[in-house]
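Given next, in structure tokens, is a single chain: the form predicted alone.
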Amino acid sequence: MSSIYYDPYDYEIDANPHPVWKRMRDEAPVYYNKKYDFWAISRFEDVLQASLDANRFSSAYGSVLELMQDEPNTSPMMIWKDAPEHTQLRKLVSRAFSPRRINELEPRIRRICARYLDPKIGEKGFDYVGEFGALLPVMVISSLLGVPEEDQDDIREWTDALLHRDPGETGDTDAHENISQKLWGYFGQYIEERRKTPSDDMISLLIAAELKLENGKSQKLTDVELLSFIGLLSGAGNETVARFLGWSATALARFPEERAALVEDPTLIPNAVEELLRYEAPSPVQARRLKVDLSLHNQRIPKGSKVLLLTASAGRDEREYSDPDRLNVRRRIDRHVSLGYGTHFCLGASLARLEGRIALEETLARFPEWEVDWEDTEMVHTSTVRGYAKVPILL
């Protein structure tokens, strides 16, 4: 039997990593990649415990493999901080994701779905991701931020380009730098305008919010901190929901009996969202820096090592889920790690679940059956998200 090789930058592996991940779970639950100098853990329980253990598995050095640093970074990005800074920032920005504010979005999300899906009724097919799945989250998040509709496609294209990596490419290129300047320049001007003229949107709320410090004083977010939050929200929020909807279209085509169950009983859709997240995690890899020497499965991982938490592998671990390679919309799911766990649990999880549920409800109400033109599908290639950029469906 050949030796195990896992490379998050390899397009061929990324197209279907599950066979490699299964071998890793069974034969090398603690795996070392010499080429990129990282360790990877792949079993559900190990990924769960590492996610919960922010003291030993630090995010302060970066949570994306190619962007990790040797020393704690000074980035204002919330997900690249440990407690207490992360805790303080998370508490402040979580106000923008209050249940009331999220629930108020439901009518808006349904209108957006109708806008994109209704014109497809009666057609022979369309690109489910390019013409719907990638557009919906941009529109929703832009609505939260208050971005004008005419600018929203530019934001989506810049975000996609910023995350893209060619084979073997681990750093930023001149193209990435140019795109970054466009994106941050746009949002820098946007924040300046909102400071002058507040509105009823998320950023105006965050501009006005004050962070209570341990010394009793109050502090507002700086422009840099606001920009980092916008970047996180527009990047992670747009990408993960778009990939989730691509996986939904392909998985439900592969398991038409599960799709038929959702059409017959739409009350199963909320649980189906959790099952789809388990089945194919849109964000399959989370990077951490180990702050102590660690022994796991008789393997020593040295202090300072880069460790990848393979959340997508964890979702297929038969030690946690029976028949994990089968989609089962009635499966009882007590827990999964596809949205993170512990301190760094996805801040926008409630919004992502709402978008996923409504998108599936609106899709299945119009199109109870479809096939996928597999030869014409295209995948996104980044080290942070995994899924389809193009899913042509035949109606």
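Here the rigid core means the biggest group of C-alpha atoms that line up within 1.5 Å when the two forms are laid on top of each other. Since the structure is predicted, the reported quantities are computational estimates derived from the model, not experimental observations. Numbering follows the first chain given and starts at 1. What changes on going to the form predicted in complex with protoporphyrin IX containing FE (HEM):
- Core-superposed comparison between these two forms: CA of I191 displaced by 2 Å or more.
- Relative to the superposed core, P302 undergoes a C-alpha shift smaller than 2 Å between these two forms.
- This chain moves as two rigid pieces, and the smaller piece turns through 16° between these two forms.
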Second form
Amino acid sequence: MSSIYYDPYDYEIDANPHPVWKRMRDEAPVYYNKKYDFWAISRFEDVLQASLDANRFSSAYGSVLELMQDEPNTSPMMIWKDAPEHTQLRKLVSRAFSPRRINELEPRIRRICARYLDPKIGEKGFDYVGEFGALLPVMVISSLLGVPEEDQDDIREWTDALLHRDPGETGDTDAHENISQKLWGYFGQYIEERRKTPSDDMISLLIAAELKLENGKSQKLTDVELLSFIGLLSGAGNETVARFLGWSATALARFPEERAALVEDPTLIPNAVEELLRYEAPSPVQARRLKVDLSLHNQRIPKGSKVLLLTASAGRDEREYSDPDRLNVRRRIDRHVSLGYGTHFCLGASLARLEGRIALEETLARFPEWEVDWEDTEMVHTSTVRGYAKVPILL
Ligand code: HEM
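Target state, the form predicted in complex with protoporphyrin IX containing FE (HEM); input state, the form predicted alone:
The complete assembly is shown below, putting the previous chain first.
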């Protein structure tokens, strides 16, 4: 029998990692990769327990494999912090993510969908990710932050340009540096204005909020912390939703009877969002550093090891889900780990679900059927998200 090899940087494996993840779940539930010196756990229950065990599985050294450090990092982003700093920050920003504030975005999200989808009615087809899925979340995060509508196109263009790489380009160029200055200059000025003239938006709320420290004192967020939070929201909320929509377009084309069920009964769409998240997790790998020696499935993982929690493999674990390789929009899903679990559970989960639901409702109402031009699809290869950059659909 061939030995198992899993490597998150290998494009060929990344195109379809499900067969190797299945073998890992069955034959090597605690897998070690010597080349990159990481461990990986792939079964649902193990990923769930590790996510819940933030004291032993630390995020403070980074949660992206190639960016992990030997010492706890000094980034102000809460996704890379453990308790108590994480708890304080999370408590503070959660107030700005109240259900009321998120639900208020519904009409705006619908308008953005209509703006991108209406011109496609009567067309032969379009790139569902490039011309819709990747544009929507950037506009939504701007709305969430309170950026005036007339500035939102600029923010989206700058964010796009920052992510764009010409073939062969790996790092940042001078052009990226210029745009980055424009984007952060804009937000810097925006924070300054809101400090002077607060309004009812999320940034004003965060400016006014106070961190309760362990020594009983309280402290306000600095400009650097506010900017880093805006960076975290766009980092965590743009690429993930874009990949989710790419997976939706492709999975519903592969399972046309499931799509037809949603067209016939749109009340199934919220459950379909959960099923799609389970079926192809847009953020498939969360890295942690182990703070103690651990024994799991008769395998010793030494203290200090980097451990990958394979959330996307957990979603296909037959120990948790029956017939997991089949998309079933009526499946009863009591739980999944595609939005994380426990301490670092996705802060934007309700927004992600809202965007997913409205995007699918608005898409299916206009385009009940489509084919995918598979030859012309393109995938994004990063170690944090997995999915399509381009999904040409034929109407
Ligand atoms: C389908 C879309 C999304 C997916 C699949 C997703 C997935 C995830 C996952 C797996 C985590 C846990 C990371 C970990 O355990 O290390 C996470 C955390 C996070 N997500 Fe999301 N996310 C999505 C959308 C969003 C949106 C729209 C926002 C913001 C508006 C957002 C903001 C965050 C933040 C701030 C965290 C860190 C929470 C913490 O450390 O306490 N996400 N997300």
